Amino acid sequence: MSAVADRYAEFQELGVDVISVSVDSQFVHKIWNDTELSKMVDGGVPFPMAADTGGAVGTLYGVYNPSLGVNVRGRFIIDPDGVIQAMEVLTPPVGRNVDETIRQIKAFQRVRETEGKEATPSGWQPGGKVLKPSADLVGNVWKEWNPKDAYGGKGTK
C-alpha cells in the first residue's frame, strides 16, 4: 500500500485511478494511515481506502476467505470499459512489485491505443519491440522476437 502511495503521481500521470479495498472498517483504515502509513509516505495514502467489511467485493473478485474473514492480497488492473485485464494474488509474505504494475499498465495502454494492432511481448518496456499480430506472425514469432530481447540474454539456451 505504501509503495503504491509513494508512486501515486506516476499512476495519476497514466490516468489510472487507484482504490484500496479491505475488510477493515474506515476507522481502522484511518488509524492505520495516521499511525503507520503516513510515516512511510508524506501525507499518507492519497487514494481511497474502501471498507469491504462483509467481504462482498472480495467475494466478487475471488479473494475473500470467509473462514478467516479476510481478503487475500490482490491487485487488479481494470480497463476504462470495466474489464479486468490483469490480476495478481499473492499470500501476505510476498510483496507485490509496483514497477511491474506500472509496466503492465503501460503495456495495456499501448495495446488499447493501437486497437490491438500491436502486442507487447514478455518483459516489454515502453520504447521496446512490439509484435504485430497477423496470420503471417503465426509460426514465425521466433523470427520477430526472442526472450533475450526482453531480458538481456538471461535465461536458458
The other form holds:
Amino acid sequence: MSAVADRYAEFQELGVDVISVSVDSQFVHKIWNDTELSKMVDGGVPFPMAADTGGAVGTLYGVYNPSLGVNVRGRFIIDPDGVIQAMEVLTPPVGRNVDETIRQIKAFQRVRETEGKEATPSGWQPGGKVLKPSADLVGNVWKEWNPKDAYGGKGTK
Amino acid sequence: MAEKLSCAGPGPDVKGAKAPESAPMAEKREAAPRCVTVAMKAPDFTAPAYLKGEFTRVTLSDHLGRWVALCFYPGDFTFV
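Form predicted on its own already given; the form predicted together with the partner chain follows:
Starting with the chain above, the whole complex follows.
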C-alpha cells in the first residue's frame, strides 16, 4: 500500500479517491501507518484504510480467501457512476504495478470523456493513438494501428 | 467525524448491499452472475477505517461522482 500512498498526488490529480481494505482492524491500520508506512511515505497514508474484519467486504468482491483468512490482492477501478470498469486480482506474493493502475484510469477517463467514441488499443499511453469504433473500422484496424504503436511506440520486438 | 472508540464497535456493514446489478451498458440477462465483475455496479459497503490520525467510517457510495481505486491487500505488516 505504500506504493499507492507514494503516488497519491497523481491519483488526486486524476480525481481518484483511494480506499484500501484488509481484514486488519482500524487499530492495527493505525499502528502499521504510524510505525512503518509513515517512514516510507511522508505524512503517512493519506487515504482511508478500511477494516474488513471477518472479510464481509472482500467476500462481496470475490477476493476473500476463507482458508487463508485474508483478502487477496484485488484492485477495482470504479467510475463516477459507481460502475466497476476494471479489476485485477493477484495472489499475495506479487505486488501491484501502480503505473498500470494509473494508465488504466487515464484510459477509462479518456473513453468516458469521449462518451465511448474513442477506444484505447493495447498498451495505450496518454498521447498515443486511439481508435474510433465505427462500421468503417471493421477489418481496417490494421490501417490505423500496429502493435509497434503500443507502449508509447515501444511495442517493437 | 471521529468515531467513538469501542473494542466491540460495529464492523463492516454490507447488509444493505444488494446483489450486484448490471450497469446500463451491460446487457440484461435473467441469471445475473453472483460474483462482481466489470461493467457492474460496485457493491456498496460501510466499514470502520483509519484516516490521518482519526478513526472514522468509510462508505463507498459517499464517493459517487468521483473515480475510486478500491485496493484489497492481504494484511498490514506483510512484506509486499
